[in-house]
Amino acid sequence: MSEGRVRVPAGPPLDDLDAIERLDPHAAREVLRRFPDQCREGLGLHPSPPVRLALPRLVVVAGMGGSAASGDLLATCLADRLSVPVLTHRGYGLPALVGPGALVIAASYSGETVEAVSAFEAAVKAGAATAAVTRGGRLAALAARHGAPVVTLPPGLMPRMALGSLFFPLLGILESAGLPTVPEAEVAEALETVAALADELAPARPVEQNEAKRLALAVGDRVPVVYGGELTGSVAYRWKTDVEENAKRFAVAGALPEMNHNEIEAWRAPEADRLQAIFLRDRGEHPDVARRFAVVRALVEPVAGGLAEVWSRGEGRLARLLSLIYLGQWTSYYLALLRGVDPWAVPLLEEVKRRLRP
């Protein structure tokens, strides 16, 4: 990783385990540390009743926030294998192209996400096949009423920290529908990759040996601007939302080559000095995308407050994507500690839900 200038903002040293424990009263660090175990357990979560479908012409994962992220990961890691489109739908209802022959998977960790419930109801009305991935709540009750398969998730997690539980059951659902998924060898590699990272990125590993801590320190009090390529663009968005929920601060996400056609013009002094560019690189990226990253770096680095490049790990798509997502989760966690905020609690998000409650 190349971090540029490193500024250490006010806050506890990231190697002070007592300070970390005080700032993290809900032990979000333990949830993050157990992410490899959560992925393994997610592989063992199956829908009840079993999925029995003909080959669908379209797959839609409907959800919001951390639940919708499972759909993004599914679409990206299977884009080179699936001959049918996988769409992530964030919002009420469903697009008009959903109908008989489509499979709609409503994902809501809590089961109370009104948009996911609305999408499930729209899928039933449109005659699409349905399934639900949830801990319970209204979504589970609705699925049971219609006899739809339900994957029941374990309790005690925040949706943004439940990606292993939310994503891995989707592979089984697609396989049951006759669609190709991630081969077992690639799943095993992904699990090994995140298990290694769990040790490397945890609080007990000091700054000089911990890429996530160094990234958080490099960002400091700047606004992180995270860019991915064609494969990692959705991961950049995941970094943005993790920073926003965990560290309670603004972040920006984008992707190459699209940002070359618009956003590149915004990288000008003096505003750019308040920004920290983070490039999510992948050794499988298109050669032209690699060239674009080099050009963007040459243009951005002289005016940016800092610039860092991080690289995916592993050979298979799933390992490469999960390794970058996991690094982003830990980086946002350490940014929360540097700001002195609880990375678990989301009081404004909960207040929005409270005010919208009927």
Contents of the next structure:
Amino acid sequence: MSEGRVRVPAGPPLDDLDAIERLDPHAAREVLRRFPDQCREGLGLHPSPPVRLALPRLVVVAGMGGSAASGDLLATCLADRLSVPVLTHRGYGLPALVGPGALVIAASYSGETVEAVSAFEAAVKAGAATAAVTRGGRLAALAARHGAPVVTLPPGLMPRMALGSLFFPLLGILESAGLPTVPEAEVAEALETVAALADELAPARPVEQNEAKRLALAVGDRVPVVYGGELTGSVAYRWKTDVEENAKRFAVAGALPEMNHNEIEAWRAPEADRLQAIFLRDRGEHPDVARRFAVVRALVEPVAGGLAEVWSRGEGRLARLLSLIYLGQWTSYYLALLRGVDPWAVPLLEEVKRRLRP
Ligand code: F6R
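Okay, that is the form predicted alone; can I get the form predicted together with fructose -6-phosphate (F6R) now?
Below is the entire complex, every chain and molecule, led by the chain shown above.
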């Protein structure tokens, strides 16, 4: 990682394990630390009844927030293998292209998210094949009523910290539907990669050996502006939402090359001094994208408050994507601690849901 000008803000020292325990009363750190196990357990979760399906012409993962993130990861990690589109649908109902021959997987950790329930209902109405990935709730009941395959998730997680549980069963569902999936060796490599990172990024690792802590300190009180490339653009979005939900702070996400055609103009002094650019780099990125990162860096670095580059780990797409997502989770966790907020609780998000409850 290259950190640019590092400005260490006042706040709890990230190596003080007692302070971390106090600031993280729900032990989100333990959930993050267990992420590799959660992925392994996710691989062992299968739908009941099993998926029996002719090859779909389209796959839609319908959900919101942390649950929808599983659809983004699926679409991105299989984009070089799949001959049918995989879309993530965030919202009520479904687009008109969903009909017979489509497979709609409603993903909602809680099973109570109205948009996911509405998408499931729309899929049934449109004559699409359906499945659900959920801990229970209204979605599980609805799916059971329609005899749809349901993957039942383990309890006790926050949706955004349940990506391993939400994502890995999707691979099995696609496989049962006759679609190509991530080869076993690549899955194993991804699990090894995140297992190594779990040790490197956890609170017990001091700042000088911990990339996530250093990155959080580099961001300090600036707004993180996270850019990915073609593969990692959706990961940048995931970083943004993790910073917002865990650290309760604004973050911006974008991707190259698209930001070269619009957002680059916003990098101006003196405002940019309040921003911390974070580039999500990937060994598999297109050489032209690598050149673009170099050009953007040269233009942004002189005006930005700071600029950091982080690199994906591993060989396969899944390892590379998961390693960057996991680094973002830990970085946003440490940003929460620096701000003195509980990384687990999302009171405003819950308040919106409460006010909209029928
Ligand atoms: C909270 C979180 C949210 C939820 C979203 C949808 O941790 O990540 O983004 O994922 O509000 O709720 P679920 O996932 O239960 O359908």
